[in-house]
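Only one chain is shown below, in structure tokens, and it's the form predicted alone.
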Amino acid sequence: MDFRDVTQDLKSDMAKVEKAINENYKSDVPLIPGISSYLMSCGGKRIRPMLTLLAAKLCGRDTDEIVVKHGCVVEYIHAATLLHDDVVDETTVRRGKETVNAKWGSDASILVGDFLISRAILILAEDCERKIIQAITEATKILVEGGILEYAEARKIKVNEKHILDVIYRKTASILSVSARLGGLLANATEQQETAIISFGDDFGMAFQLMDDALDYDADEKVLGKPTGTDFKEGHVTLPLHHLYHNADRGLKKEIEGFIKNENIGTKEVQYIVGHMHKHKSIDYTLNLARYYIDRAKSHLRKADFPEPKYIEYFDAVADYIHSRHTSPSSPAVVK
């Protein structure tokens, strides 16, 4: 089984998910829906809740009305944290059109980001399940804590690997995980199934950002759906960044170092990083972590006994999706 059985398998199920999407930013606010349809529009595999409707298959429970609407919550503050960030980060090309700060501006980023939680957090309050309403906020609050810590330490190239290791779960793993642990909250998974699940999310969140770190400095901007090197000229140290410094000559460390202070970066000193990041194998240090992560994320789900197992070929073709993005050039980059 790969990627594509998976996503053809969902397609009833995904486009109930796409269907509550569409429905629920309404508002008798036209630039809510308006903003709201485009960056909806722009693209991405909806990663997030197909992690929740396999779990809560996995775990014996069928796509219905409420573990759409779950998967509609999480799609709604992943599409909020990109909305900040885009704001937070400057940035005015993502999934190859212009962001919703470049097209609208700042302000409206902001707010129809804040409008699309607030509408997350109603969806959850319709069924009301503790367990699920506290799951959800705490990694909420721990994403938005890993922007925090990633942007306090903006431009410092010295950071440790644990720190960007603690940025990548925080803003990444947190939310993906807990979309794969509310489809088996839903199902009324055990404590063994839940424990298997989260540690599924927790580890292929941290591949899935180390793959978009990787191919950030290798991968075609027309794949990657925006401008090669974007980490780098927003001053973010990430993996490649890192091993690359750390197994730097003096020379070249100190080179680093003013690239790395400079907001005015171009082309040209990318490709002339990205080509010592090939002599270095940087890159290859980056996707090697990330193929650990993904291995480890599978073998969680043989740790547990679940009522429809089958799920878990289905659990094992996403996350070797992510890897393969690097190295198939027919698979589209953009899943975010």
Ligand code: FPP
The other form holds:
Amino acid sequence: MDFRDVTQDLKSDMAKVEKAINENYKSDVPLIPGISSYLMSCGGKRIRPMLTLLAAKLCGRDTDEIVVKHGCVVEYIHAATLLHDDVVDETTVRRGKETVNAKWGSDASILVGDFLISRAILILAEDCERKIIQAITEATKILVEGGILEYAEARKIKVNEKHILDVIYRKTASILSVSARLGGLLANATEQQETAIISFGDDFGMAFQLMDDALDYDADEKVLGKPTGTDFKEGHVTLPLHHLYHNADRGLKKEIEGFIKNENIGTKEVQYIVGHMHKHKSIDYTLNLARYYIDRAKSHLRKADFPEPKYIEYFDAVADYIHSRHTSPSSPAVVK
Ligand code: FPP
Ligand code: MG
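Okay, that's the form predicted alone, but what's the structure of the form predicted together with the named molecule?
Let us now look at the entire complex, which starts with that chain.
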């Protein structure tokens, strides 16, 4: 089974999620549906709701209305983070399209992000499930901490690997993990099942962001949906750059220190750095760590007994797909 089989199998369920996503941003304030429909039509593989549905299925609950609306909740929170992140990063292109901040301005991007978060909370309030509300708000708090931590440490080349992995856990793994966890909670997962699902989500999330960070330097721009080297230009010290810096000679170290402080980095400098990354195997180092997390993620699901174990294979396929984004040109990289 590969990712295409998963999407094929979940087609009608995911169509229900898509419908909920497009119905729940209705508002009599025209800018809200205007921006939301643009954003939601820009693509994205809906990985988070997919994890919610799959975890619910794994624990014996099929895709009913409640599962669908929790899929919508995690996608709204994710969409809000991107709306805010693109303002912070001053990003102008995402998923091959102009970002909302580039098209409507930063204020609109922030405010519609706020609307989507409020809407997500309102959907959660309909059922008032304490465990679910606690899980998702805790993950969102961690996610925001990740965003703030990354912002606070931008353009600092001397951050260590532990810090880089901590930011990744907070800003990306937290929401991916809770997306899967919600499915388990909705299906009344046992503690053993919930632990396995959370551990899968944590490691899958780590791999997901590491792949994103490797692809940021080493992907076809058309496939990536944005220019390469964006992290470098924005001053984000991700693992490929950290690895290069620590393996560079004194001359190159000095050059990197200069580049990372410079807010006007161009394609020439990016290409120069990418060349060194290949020479020092910094991309490979990042890809290998992502592979390690993917394999560990898959192993967690083997540690619990599930009512519908056939869905473990679906999780495997989603996890492997994340890594194939680097190697397979047929796998679109634009999944965020
Ligand atoms: C994308 O990372 C950014 C995130 C995953 C989260 C950042 C978090 C915030 C900005 C806080 C906002 C939170 C809420 C709840 C509104 P990236 O910049 O590495 O990815 P990219 O290249 O796709 O932009
Ligand atoms: Mg960004």
